[in-house]
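Listed next as structure tokens is one chain, alone, in the form predicted on its own.
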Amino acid sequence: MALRLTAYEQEMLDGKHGEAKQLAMKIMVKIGEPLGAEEMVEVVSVQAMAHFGSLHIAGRDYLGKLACMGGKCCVPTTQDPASIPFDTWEEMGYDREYAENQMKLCDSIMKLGEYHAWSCTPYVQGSVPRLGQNVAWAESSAVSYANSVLGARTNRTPAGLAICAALTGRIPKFGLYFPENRKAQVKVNVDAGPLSDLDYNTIGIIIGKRVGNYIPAIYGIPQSATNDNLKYLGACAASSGSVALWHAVGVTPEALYGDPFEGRDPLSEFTITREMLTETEKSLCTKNPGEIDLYVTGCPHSSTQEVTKLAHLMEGRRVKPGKDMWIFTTAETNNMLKRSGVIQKMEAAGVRMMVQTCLVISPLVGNGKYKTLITDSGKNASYLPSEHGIELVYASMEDCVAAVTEAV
């Protein structure tokens, strides 16, 4: 069935609005009509990519060409870390091509008219869409947090797609932007006890090969998980399985006040343990692990909140002779912790900002430095012993801290 436009879509696939919003239309239209969508839906936001580690020379080429053809972006955008840390990568030996093409991706996203963001974590950077709102994100963890915690409606936006949605303000009505297919399938039972900050992560990991790509309830997660805890939930859920959505019963906006299930009976159902999640954080670490070299943090993006704690646990400790520490956050966080004096006192200690960047789509730099690293992500536990031929350790905060510093 073909697509039902309204006049103005018609009228930037017929090319009266520029080269550039009539190729994002045909590409739109040419996708959604084997998907099934009838017509398209707007959308107030888009979260695209721009870093080279995933879009490679084609993602790079796709973008310039959009910038050539004119192409700006109608609804504000923001797009994932880049695959460099802007300000530090020729200090930390990152290959100068490789750099070079990750700045021609962001001259493109700069002249697309996209907010300098480079962040996996929009939300806390001004991106904020309202319950029901349609908005059109990339980034796993970043669907996972606007569909399920935010309430907010997009699919999994392929990286092509977005940057098509950015420009049109436009995507094809598919998946969960219909309320119908938002209804839990699965129901998950949280029976552990009290939660730390890394069972969030576990949890989500557990759904993630629990469910797939099915829309989880769970039950038993507190009212006091933070926004920080949620977001970790999500993020392993969605890169152990596929999960785009998912309602914790009580908690998350959709699941709040109602049944998730809307009176249908769950597809299936499981409950999570202690030793379930005991017996998942030992399988996250590989089998070979030998002395710790790093600690990697923030993915998705650490918080000011996060940072605040890592500082004070920093408290009369400095970064041991031949170990290294480093945080991956936003700009915005970085500066903010800058103003209140939190962020010199880390670097005093050994500390490594990494702002605006992320470890699982950049190279490992440090010329064979790092064998083992250790993290209290449950996205960088699944990610980088594949993508770096690394050891890894997946432990608390707290053990993380304590394995690569001293007391002074």
Contents of the next structure:
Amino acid sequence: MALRLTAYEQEMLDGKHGEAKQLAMKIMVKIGEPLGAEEMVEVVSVQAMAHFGSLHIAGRDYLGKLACMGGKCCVPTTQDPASIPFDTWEEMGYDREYAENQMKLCDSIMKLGEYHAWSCTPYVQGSVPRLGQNVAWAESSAVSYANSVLGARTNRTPAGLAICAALTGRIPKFGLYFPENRKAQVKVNVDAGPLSDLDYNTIGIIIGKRVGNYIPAIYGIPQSATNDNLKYLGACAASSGSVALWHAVGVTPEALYGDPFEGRDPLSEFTITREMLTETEKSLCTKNPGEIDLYVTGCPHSSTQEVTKLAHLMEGRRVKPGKDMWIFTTAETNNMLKRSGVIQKMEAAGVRMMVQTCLVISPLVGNGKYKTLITDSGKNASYLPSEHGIELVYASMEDCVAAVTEAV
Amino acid sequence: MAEKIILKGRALAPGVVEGEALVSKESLVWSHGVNPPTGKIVDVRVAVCGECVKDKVLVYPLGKGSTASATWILENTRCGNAPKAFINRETELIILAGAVLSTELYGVTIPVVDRLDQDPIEVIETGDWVKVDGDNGIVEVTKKK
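Since the one above is the form predicted on its own, can you give the form predicted in complex with its partner chain too?
The next block holds the full complex; its first chain is the one shown before.
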């Protein structure tokens, strides 16, 4: 039951298509064979990683080596946010050596032919796969969205493996590439009345904690849920647990019609109530928050709709002296809203646009200025307190804006 | 003569090594959970926080957390602070990728074995001497006194 390669895949492994493809195939065969993969699948896109905060020197040298070997991506390839804001790192006080390491990674991905995307939301702009298409994505929140909301197929591809898929257009076939492995396993009922934007985050957090890496079918999500709502639900379930695929019955493509369990009994079942949401919201706040210094939003990256909503909430207001407000987003959203003047107005009111970067994977600059953060992202709430040793308050976008701004 | 226990499981990454066991009953997160320049576990949510993974046969239930974990393992290897071997109930792809990349890029062999016939978290204790045969999926445990 060995891993069978096509003639072209064997040629890549034998080095007939260059050293980089050979190394990439070698790594994938060494991973695929013991996992019982019998063949490779062709993938239509790759979400990779090239941020120094996670790749470190080893990852920088790895991508540098592949680039020197002449490696070129043969499918559309995007990557997670960078560990610095490219335009403002110097002014904001990021460490120079750290920034230079990020720049080296940037050079390598350009040589390798990746898009200059730097976003955790490649499904908004970059490479949008269709229902049933195979992709090899890293980034747990993007994996969750691709599998669940788009119905594309990917495992939780590790950072160093995604680039191998990009260089060869292949990945070992196992796990979620098989339709039979995509059926629901755990039944989750949401019975909490009308759902706010924040509720979708909290629901995701609860589901991730309860189901681990099983596949939940969620009942009670309305058709009117926005793509952003589903983005947060998935990102949160992937950060409090390892959920790579979930179905919202009547909402997501693989659970629009019929029974997501296909006649099998759920392994377990639970109901999310309003009380559970309230309790979990509280548990996501740290124990001793002080006065709020900074509002961070856009984890995963804020969409055009979200930045527009923030702009509406900011009308007639400005960021209070001594406080800051950072919006993490894509270059595309930032550029689009610059064309309509929205960004300029917010910047004039003291908001900082953090473009193509992410606080989860970069240092918190400011020399200890920021002690208590407020956020409307459940994923931020899961990661930031332990990562940056800060206090955190988890609240709705409206409450977050109110906490750091004042009427002009 | 100290007690010896033989466990059989799935061989995921090859190589034969032996060393002292470090057992965590909780799953470990590598990204931001283990500090590569020191090899120390820094995740305050786990009981083994503060322990060093360097040269240990690392035993824990599951891999979890970020898909960036593989490059965190790789950086530990570059810094000379990699564990000797991984033993899991169920190894996640991020662990296996970290081990394979360590071999391909730094020539460091880190055998990985999972799905053993007895629960490794119950059978193996921190401080036991463990031989891991990643070619055949065999784990030999010598209990500490």
